[in-house]
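Here you get one chain, nothing else, as structure tokens; it is the form predicted alone.
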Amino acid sequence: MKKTSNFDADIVISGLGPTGLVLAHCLGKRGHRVIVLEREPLFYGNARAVYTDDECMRVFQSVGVAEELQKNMLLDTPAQWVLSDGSVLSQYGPLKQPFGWPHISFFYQPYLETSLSDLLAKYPNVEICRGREVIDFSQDGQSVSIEHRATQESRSSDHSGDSINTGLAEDIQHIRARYLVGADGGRSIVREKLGIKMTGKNFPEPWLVVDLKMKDGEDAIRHIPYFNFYCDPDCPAVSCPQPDGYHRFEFMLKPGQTKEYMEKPETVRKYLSKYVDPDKFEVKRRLVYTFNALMAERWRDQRVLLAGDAAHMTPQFMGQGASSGVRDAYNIAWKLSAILEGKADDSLLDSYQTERQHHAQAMIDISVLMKDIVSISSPVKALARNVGIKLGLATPFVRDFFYEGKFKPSPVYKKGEYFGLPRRKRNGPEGAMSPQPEVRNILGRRQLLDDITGDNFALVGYETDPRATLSQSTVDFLDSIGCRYINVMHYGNRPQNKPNVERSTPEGLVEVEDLQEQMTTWFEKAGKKEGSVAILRPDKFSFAVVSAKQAETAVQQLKTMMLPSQLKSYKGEEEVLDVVTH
């Protein structure tokens, strides 16, 4: 990568796990110069994360890798709570796709990371430096100077967390970048150097994780096709299917059982034998671990940001650790890009933690609750749990709540804590992720809406050209930030057969039909009728949903919020708030 001006890179990313990989893709696609420093000299081939959801698949879609990754995923795999006798207590298996992708996708992490890493090769502006670890950094008002060296200690094997000395000379080097993102895991050196503390809870209950690979020619898991939480008070356990015959089991240790005892091959075999024939599998990893529910007090220090496990650590019981990091990366990327391109002030990054922290904490909390439900070891309490859940599931509301996964935190930012116009209704669309319907374009082809709205802001009109009431100067501003304009119509409702209908689509406008009426229904639920306009952020969260006559003021407020240091509020913020309120 060529050095230009006084910077070696726009952004340095410390860490090449899922968070760092997604961030590198997002920034690489936008044309920014990125250097990734990964301390492990070789790819770490362990399967840690196993699950992702529709929100994250939407992120993968945004960087053009979703279909490739999906080839090596198990889609729409139900998750179950199973009793000790094998009967199903409850099941979670939603099939609706409000964001355009399956709710549940299980993957094998080495496949996922290898694919994401290999696909970065299409960006000559992204440089991967393996075997390099950050040792220090300093920053001023314009840049971050990062000091890094050859990794001195690396993982010794896939079966333990032990490290070995690499024996390499330090070879200390320096990089000057505009920003540094610490995506370097729970033991983040970036967080440590900033002196940022983690708060929360460490859970002492150890679990044994066993990763398996079914031997060639075997067919040995027909009886456990789904993800199972075994609610067995004698030994709470987890069974997780993965692609290509990979499978994971986790077992909660009993009081007095030691790490050494549980990791013995004969002990592992004993526990596996309850569920599968161990002779039909190769043990890829066996490891006793504990887990944490922690949150960094600060996620940003001037030009240095924390993301993924460096910012928050999530227990594994909802499979949301890696997914939370993917959401972080998507949130950071468009904001950094806007700042680097001069479209926004640095203050835009202040919304990163305020937006993401509450959602990440909600994922931590539901994961801890799930752990509490599954890991009950008292037979009396387990019976009470089972009876309570069965009684609840007898009612349609509770049954739907469980099966459709409505217990999972929704992608909605806390009121007053997001970059957007105020949310005036309890379930208003502002600061919430917009739906992604499958739409029909003018050529009669089906597309997902995000492929049309693109990587920047988008104005989406409901049965209208969203520019209809905007001044030319306002349209010029939107054009300058790469905004796209879409008219979403009811299926079968294109303009036709009338003398006053234009025979050509207005320049710069894309007209589509909403095949399942998802976007049109979203407008209606927000109390907006035909002719309304939504301003969608690059990450597909809504900045505003307003009537046509409010659109001019809403866009001007977007302009003010993007560049507060250069602009005065458009006739005062009070007018915007008054318009949105009334």
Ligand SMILES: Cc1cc2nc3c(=O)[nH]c(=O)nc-3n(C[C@H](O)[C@H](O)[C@H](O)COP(=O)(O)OP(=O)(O)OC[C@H]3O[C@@H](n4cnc5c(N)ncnc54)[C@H](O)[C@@H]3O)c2cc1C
Contents of the next structure:
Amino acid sequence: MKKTSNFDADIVISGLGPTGLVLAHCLGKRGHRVIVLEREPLFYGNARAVYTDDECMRVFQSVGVAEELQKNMLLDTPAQWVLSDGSVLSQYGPLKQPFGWPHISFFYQPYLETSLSDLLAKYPNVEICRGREVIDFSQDGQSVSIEHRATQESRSSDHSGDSINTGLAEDIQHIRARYLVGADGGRSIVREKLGIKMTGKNFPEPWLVVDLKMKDGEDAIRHIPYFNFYCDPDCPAVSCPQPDGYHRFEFMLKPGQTKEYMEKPETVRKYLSKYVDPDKFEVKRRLVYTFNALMAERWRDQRVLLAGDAAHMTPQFMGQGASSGVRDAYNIAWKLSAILEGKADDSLLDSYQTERQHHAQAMIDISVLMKDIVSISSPVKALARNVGIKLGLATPFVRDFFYEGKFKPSPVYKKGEYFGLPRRKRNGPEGAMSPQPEVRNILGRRQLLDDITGDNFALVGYETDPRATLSQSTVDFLDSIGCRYINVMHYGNRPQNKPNVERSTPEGLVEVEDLQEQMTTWFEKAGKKEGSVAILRPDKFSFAVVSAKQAETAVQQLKTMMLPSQLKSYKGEEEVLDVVTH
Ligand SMILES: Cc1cc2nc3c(=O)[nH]c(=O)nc-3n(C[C@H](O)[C@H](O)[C@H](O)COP(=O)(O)OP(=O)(O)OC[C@H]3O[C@@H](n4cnc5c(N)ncnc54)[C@H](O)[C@@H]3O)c2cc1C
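May I ask for the structure of the form predicted in complex with the named molecule now, the form predicted alone having been displayed?
Once more the chain from above appears, this time first in line as the rest of the complex follows.
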């Protein structure tokens, strides 16, 4: 990569797992110079993550890879709780797509990571250095100096997870960058060097994970098409479908069962036989592991950030570990980008942990609850669970909890802890992810809204040009941060026919019709009528949703919050908030 300043890179990412990959895409697309140091000389081919959700698909969409990744996914796959007699206790498989993508998609992690890695080739500004491990770093007010060397101990890709000595000379080198992101997994060296502790719980219950590949020409999983939590007190288990004949089973160990015993081929065969014909599958991996529910105490130290498993470790029962890392990457990327481009002060990064931590913790908590529901091994307690859920399903609360997925934490930041104007009422849109409707453009084509709002801030008017009440200097500021302007209208409600209707679209405005009235309903639910304006952040969370007459003040507040060091002079902060909130 060409060195164009005193820095070798804008950002160094340590680790090319799902978190590092998505972050490299987000920053690469924004044109920043990125160096990724990945310890493993070769791609680590073992599957871990199998599931992702609509929020992450939206992130993949933002970097133009969703369509490609979707080719190797099982979309809209229901998840269900199954009793030992095979009957379905409850099912989760909502088909509505508030964020524009299916809620439940299953993938094969090596496919996902290989695609993401290959697709990075389109960014000449992103350099991937495999077989290089970060060993230390130091930072000052302007930069981080990262020390790295040829990997000494590499992770074996067989089922044992053991390390092997590479025998390479160290070849220590240094990189000077403006920021370092430690996306280097649960045993993060970046976190260790910062002396940041993880708090939470290590769970003692071990599980056996078995990854299978159906043999060529076989057709042997018709009877287990969906994701199953087997609520079987004799042996709680999980069955995960994946594309291309890959399949995973997980079995909870009973007290006294050892790792050695469980990983024996004959034991694995015995457990598999309950669900499939083992002769029709090749066992790709069998491994006993325990899981962690841990959170790093701090996610940032000046110019160094932690993301993904380096910042939080999530038990796999909700399939949210990698997804949490994807969310971190998306949250960090636009903030780092705005800072590097001089559009925001470094203080913008203060909101990274405050926004993401509560959501990541909520995912950890629900994953533990899900494990508790599934892994009951006392027959009496299991019966009580089954009866309780069956009775509960008659009530809207429990029905929605399971069927509509209300158990899953929503993408809503904690009140008072996000970058945005205050949430004025319970379930208000500020600090929450905005919907992504399918809209109809002027060419009569259907489009997902994010493809129009783009990578920067966007002002979305509800049946209005969102600039209608803004001063020219405010529009100039918005233009300077690359803002886009969209008028979302009811379907069939474009301006038409009357003599006062302009014959050309106002410059810089995109007018679209909301095909399922999703965004217009969202405005109405927020108590906002036609003529209102939403300020959407680059990551599609709402900064504010305000009436037309509040729009000028809300944008000024955005400016103040982006660049507090330069703009303290614009009224007092309290005064501005006051105008907006009352
Ligand atoms: C059995 C199982 C099932 C799971 N199922 C799901 C699921 O369905 N859905 C889901 O979302 N999540 C799931 N997870 C969790 C998911 O796999 C992890 O949360 C995810 O891989 C974390 O991504 P990451 O990029 O943060 O870290 P990692 O995937 O751990 O990647 C970190 C990278 O950093 C590299 N690295 C480490 N140290 C250094 C160093 N010093 N220098 C340079 N590079 C370094 C590593 O080689 C690695 O490539 C599952 C996990 C397990 C174990």
